[in-house]
Every structure is written in C-alpha cells, then in structure tokens.
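As structure tokens, one chain now follows by itself in the form predicted on its own.
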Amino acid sequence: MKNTVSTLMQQKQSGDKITMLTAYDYTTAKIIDECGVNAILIGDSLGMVMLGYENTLPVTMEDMIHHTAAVSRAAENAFVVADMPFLSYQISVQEAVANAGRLIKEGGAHAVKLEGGAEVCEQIRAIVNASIPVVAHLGLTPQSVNVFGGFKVQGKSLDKAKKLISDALLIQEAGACAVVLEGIPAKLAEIITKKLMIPTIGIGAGSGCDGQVLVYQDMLGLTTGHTPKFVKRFAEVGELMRKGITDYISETKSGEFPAQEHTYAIDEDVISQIIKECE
C-alpha cells in the first residue's frame, strides 16, 4: 500500500507503530522498500556516512538533490522525506519554501523535514502554504551540535523539557504532519506524544513515539566506531561485506576466480583459426 501523510496519520490514530529508515541510493532504497517500511527518510546525515564528514553542516542542496532523486526513483510505496540541510532554510522565509520546492520537483520527495521548533514555525507555515508537508524535528538536532556543544541528550531540566513540549504544539499548530524526537528522555517523548494530534518519530526517545526512525548502517553494522545507545544492530552485514571482499581477494590472487562457470565459451574452430593468423 502506498504510503502518505493520510495513512501515517491513520497509523498514529489506530495504534499501529511506523516504520521509517534512513537510505541515500537506488539500490539500498528498493531494498527498503521493498521490505515494507513505511517512510524512507534521506537524512543529512549523509554528510557523515556517505561523504565522510565530520557532521552533517557542510552538506548542500546539490548534495540532498542528487541522494533524495536516487532513492525516489526506487520508493514504490514508501513515504519519502528529505532533509532540508544547513542554511537551505534559516536564512529566510523565501529560499526556505524555494528550496523546499526543488527538493520536491528535483529529488521526487513527498515531503522535507527542518530542525527546530518556535523559531522556524514561520518557514513550516509557508511551506506547508506553498502544497508541501513538512516534517519537524525537535529534540537533538544535529545541525545545532555547535550550539550544544556535542551530540547531547536534550530536555533534561524542567525549563528545557517544558520548551520542547511548547515547541511540538507550536509546529504542530504551524501546520507540520509529523515530528522527529530525537535524544530526549523516553518519558518526556511519550507525553509529546499523547499531547499531540500528528505523529512522532522517535530516534533515541523510547517506544512511546508513535513510530522510529534509525540510521540503516548503524542498524545493520556497517558502521564502526562508537554505536550510540539508542542503537539496535539488527544484523551485522558489515562482517559479511568483509568476509565477501577478503574471499574475492584471495581467490582472485589464487586463481580460483573467476572458474570456469564464471567465463563465455568460443567455437574451437575459432580459436584455432585465430591462434593460425597470430603465429
């Protein structure tokens, strides 16, 4: 079934948990979709696990175009949602719907997602104006890990916690059809929940989301390195990718690839005429 803003909303009402992860190519894309998850997002976070950034600021339009396209193109039924990277958005209310749009008409999405709560529930309104669903993200948002200092868990302190609260019902009332909570306390994300008439995506916020959201290469062990907490690996595919690509090396170097099931035929006929006409 093909999935849109109406059947995540529908999800949230009957209970039914949504499913999203992260994929930045055709071919991780179809698997995804294939296996029925409901939303696929193409995270900024590509800037770190495909391009080898730091973190996720120095990533461009340019760049969530040409990932948001690859990954369209083999979305069937998922729900698409790009990010809108840094300063594609902040800037001005203008160039926040304008590059909204390209992500739209350029990369196929079916919606954008922006970090950040009272302070850009203008851009949310105008978008969400222009025909665009917006998804918000609201919690640990990694564009701001300058401002806080590293990827910390936020909405601890009472002040902190009572303003994320304030921040999902402003974008909420801003015209958003859905959030990410992400690094908040899985108490605090549950009453978010319940508070709230759209859905959340939780990353690093408990069960109590109406949904969750991971990053596919920490999920299935592709990464190394530090695993964050809230990180289940599902699978290990990184081992096999090792194991797969050692075992073509030595076979390669042994001569055992590529065996004789691997390689075309020839008329010996042919070969012999030819092998005439070289001598």
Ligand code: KIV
The other form holds:
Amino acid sequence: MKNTVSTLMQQKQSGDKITMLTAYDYTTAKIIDECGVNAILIGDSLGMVMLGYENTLPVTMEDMIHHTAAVSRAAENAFVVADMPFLSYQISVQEAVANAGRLIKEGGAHAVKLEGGAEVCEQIRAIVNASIPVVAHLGLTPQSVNVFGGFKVQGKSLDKAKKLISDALLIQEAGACAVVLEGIPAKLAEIITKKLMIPTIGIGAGSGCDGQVLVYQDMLGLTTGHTPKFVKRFAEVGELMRKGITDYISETKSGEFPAQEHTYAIDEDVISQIIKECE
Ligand code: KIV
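Okay, that's the form predicted on its own, but what's the structure of the form predicted together with ligand KIV?
Up next: the whole complex, starting with the chain shown before.
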C-alpha cells in the first residue's frame, strides 16, 4: 500500500502507529521500504552519520538532493520526506519555496521537513501553497544546537512547554501535514498529540505520539560511542559487519578465499594452447 499524507492522517485517526526511519542511500532505503515502514526521512542527520560532521549545520542542498534522489529511487510504498538543510529556508520565503521545490523535482521526495514554530509559519504557508506537503519539527531541533548550547531536552519549564504547544498549533494552522517532536518530555508530547489534528511523530518524546522515528544507524547498532537514552538498539548490525570484514581479511590472507565455487573455469585446450604460446 502506498503511504501518502491522507494515509498518515487516517493512521492518526484510527490509532495505528506511524513508523518512520531515516535512510540516505538506495540499498538501505530498499530494505526499509520492503519491510513496510510508513515513511522514510532523508534527515540532515546525514551530516553526522554519512559525512562525519559534528552536527547538521554544514549540510548543503546539494547533499540533500543527492541522497534524497537515491532513496526515492528505492522507495516504492513509503512516504518520502526530505529535510531542508540549515539556511535553505530561513533567509527568505522565496528561497524556502525554491529549495523545497528542488527536493521534490530533483530529489523525488513527497514532502519536505523544516525546523521551527512561529518563526517559520510564513515559509510553511508558502511551501504548502506551492502544493508541497510540509512536515514541521519542534523541540530539540538540531539546527539550533548553538542556541540550545548542546543537544538538550526542550520544553521542561512552564514557559517553554507553553511555547511548544503554541508553536504546534501555529504550524498546524499554517498547513503542516505532520510534526516531528524531538527531545521533549513524554507527557508534554502526549498533550500536544491530543491537541493536534495532524499526526505527531516522536523521537525522544515518549509513546504518546502518533508515530516514532529513529535514525537507522542508531537503532541497528551501527553507531559507536554514546547512545542517547531514547534509542533502542533493535539489532547489532555493526558487530555482524565487523565479523564479516575480519573473516574476509583472514580468509583472503590465508588463501581460503576465493574458493573453487567463486572462480570461473576455462576450457583445458585453450589453457594448454596459451601456455604453449607463452613458453
Ligand atoms: O535529521 C534527522 O534525522 C531528523 C530526525 C532525527 C527526526 O531530523
């Protein structure tokens, strides 16, 4: 079944939880799509997990289009959402619409995602008016890492919680089709979810959201170092890769690989003739 803005909305109404995972390349996106995930996000987290940057800020439109196009070629049923990178929508409404359009036209995405509340409502309205669905993103918005002074849980004080609720209502009114709630207390996410008509997709926002999103490298155990509290490692793929790669090294060095079954045969007469001619 093809996932669309309407099917995601129906899932909210029926209480069927929405599943979203990130992907950044064709091979991974194909596996994720075949497993039946509702939506794939080409997150600007690719700056960290694919390109090795410290945060999402250096990611460019060209990076996003390149990876979005690869994922779009793989996704047959998932709803494909592409992140708008830092400064691709903040400078002007016109630039926001033009850049959102590139992610759809050149990247093949079905929707774009951008971070912020009241301050980006004008952009959301204009992008939606250009017939491009917009997913909003509130809470611990990674593009504001320098304002937050690190990756810290947001919305814990009364003022900040009220601001998040107000922002959620404003982005809905501006036309967003869904909102990612990142790094906020579970009870606050539950209140926002109940207040909104559009689906909420949580990451570090508890089980009261209409759906969940995770970075696939985190949930498959491919990342090393600190694992955030909200991440569940559903598999240890990194360990499997390490074993496969070290086995390859030792079997290649010992000559065990390639074996007979990995090689191509040639007619004995041809070989004898070649040997004769080479002597
Ligand atoms: O960039 C990203 O991967 C995201 C998710 C963490 C929601 O925005």
